[in-house]
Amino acid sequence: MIWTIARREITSMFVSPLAWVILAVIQAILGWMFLAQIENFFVLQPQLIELENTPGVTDIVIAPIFSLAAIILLMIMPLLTMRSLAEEKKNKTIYLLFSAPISITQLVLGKFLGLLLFVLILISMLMLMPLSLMPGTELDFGKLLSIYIGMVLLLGSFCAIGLYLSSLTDNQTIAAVTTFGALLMLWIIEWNSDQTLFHYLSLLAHHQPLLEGIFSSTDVSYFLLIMLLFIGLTIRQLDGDRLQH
């Protein structure tokens, strides 16, 4: 039931154009970026050839990229959660799942099961870009799993924050806005500061290590405690919506 259901949110996602719209927008941004960040690279390869550990193609092209794609994906995934639960409070077709054989948490895994499986297409698609300089560079592959594997879990911490706010209103645009907000104040939390909790909570410092090739049980560990956080915490809200009605 739970892949019955992914199915069912994956599909409903590129049936309307927004999903389309989001992967081709995305790609113009992070592909003229891309070309951009190439040329850069040439212009700097003569001092770059005089330094002793010199960074590499996927230093300063590759992670630069994919860490704008995190900003602008902040930005738009939102728009893609605020629709999960919103959309199906708002049409009254939540009651008919509450009805259905199913448990809620089957519906609500399926849900964000189908909005990983987005994600994944979407990184997917943003891999081609350092993949296609294989013919005429080195790449570090090590770093390229660790930026993907990074991506997919930042990504996936969105998409579990936004289908709890999506969760909460059966209004779209208020779940947008919302998830908008949580998701800036945990990119920013621990800007000016230095306290040890706010860096914790900061979806940033535990990302950017990924990106930088980094990779701690830690900063895996966090972004999975918030994805098993907030379906939890949608579980519970939709099992006492359940009982209202």
Given for the second form:
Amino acid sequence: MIWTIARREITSMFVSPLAWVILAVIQAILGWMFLAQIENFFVLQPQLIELENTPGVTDIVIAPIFSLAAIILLMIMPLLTMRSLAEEKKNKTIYLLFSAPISITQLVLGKFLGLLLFVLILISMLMLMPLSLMPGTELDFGKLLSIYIGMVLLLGSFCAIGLYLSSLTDNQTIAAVTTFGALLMLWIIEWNSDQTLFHYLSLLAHHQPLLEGIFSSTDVSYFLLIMLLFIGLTIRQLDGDRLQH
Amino acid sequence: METPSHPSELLVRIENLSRLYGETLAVNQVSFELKRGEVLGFLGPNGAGKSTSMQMITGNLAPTAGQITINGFDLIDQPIEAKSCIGYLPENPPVYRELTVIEYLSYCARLHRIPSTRLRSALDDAMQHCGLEQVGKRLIGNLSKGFQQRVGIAQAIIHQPPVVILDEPTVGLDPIQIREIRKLIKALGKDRSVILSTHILPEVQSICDRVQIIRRGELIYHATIDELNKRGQGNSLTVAFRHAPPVQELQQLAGIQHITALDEHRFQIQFEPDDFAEQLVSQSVQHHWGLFELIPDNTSLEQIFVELTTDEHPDLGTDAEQAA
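Cool, the form predicted alone is there; where's the form predicted in complex with the partner chain?
All chains and molecules follow, beginning with the one already shown.
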């Protein structure tokens, strides 16, 4: 049941130009960035050889790309998540789901899984860039895996937050703007603040260690909790929609 | 899906259903029952609570109070089982414009847990019933309103539910499509329960077995269509004679209560006994009046509707006029 809904989500994304455009734009920007970083690496290479415990190509070329990808996606993900429930409400297609023999939990999980599948496609496409270096150099696959998991967790959290904010309104623009605001807030919350609470709340503060290959259960739990929290809130919101319109 | 069978085959039971929107009581203590094989017409002026009731019966809206039982399943305690017995067409067909008809209906079929082995035949059946064979590969967004409406109906019947609930199914269709859809609804009503909301009164008279009228959230009239037809048909007709006798002569006829001359040929007659029409015809032949028109006045539902929905509530008048 969850899979049926997720599949419909993905189909709808890919029959409209939106998904393709987002994939293309991100790929183009990061492809350019990738080339620039490789050039940078060649410039730095002579100096690196003299260092002990030198950072490898994974640290110098790949980590910065995904660091940038995180920020670009922070701006783009709201455009994907805004549709998921707001559009259904606006077009009244939500009635189809509400009167089908499925629970709200299945409905929300299906929606989330659909978004997550898109995210997996997106990250896998980006991963092809570092993998293209394989014939020429040695990659640190442990770090790559850590980066991959980090991206999935980060974007999964973006999706969960976007999904919730999309369930609050039937206006897609409002859903996009509030999601963008919330994500941005969770990014900049640690700036100019040495309070540990704010630092703890920041999405990117938990993402950075994963990019560096530090796989800490605190960071992973943080992302899982964010996803769980916002999926739960979405279920609650949709249940409440039936009580008061 | 295993469905418990009841001897009475009571498929829908609504008890004291109420719904508050803030301070407004949109639906107030509505109760009714529906058996298999019945088509129920749900009438009312705009904003009377028809759609709200239907949304509650289909689980789209939680009732403030009351109980809904579908095919023996309580909608609140066993929502999944109850909902699998319902096919629902909301006011606006819930279609995804970016999908083709086949893609969309396959999705609906999967949502209703139709196994993939039966998917193809379920799809073909629904498309054939609703006349969609020609447009299966077209995008729903490019179809006309009438076709979108038919896709909406196909969606409601694809899983062969015992209870079908249609909210204004013939809105936006052309006369030929309306006739086809009515035929379809009649066919559905043979072995299912159908609830139909509309404000097209002839539609109700032609396809429903029972009628109920809702006003300001309350059920104010409830009758079978036979009762209604009797009440309406029995006592009024319009006749036209080529060589009309004077009104006084007609008034002598047995059973006439009231007669109005519409023009020099036509008369509207209100009468008492059931066999009045036969008498009139034989009289006409005897006296060579040249009867060439005899029309039973069959506007009772409209009369009842207007009476019930407008009296002592002038603020509702315009709505009821539109609805009528």
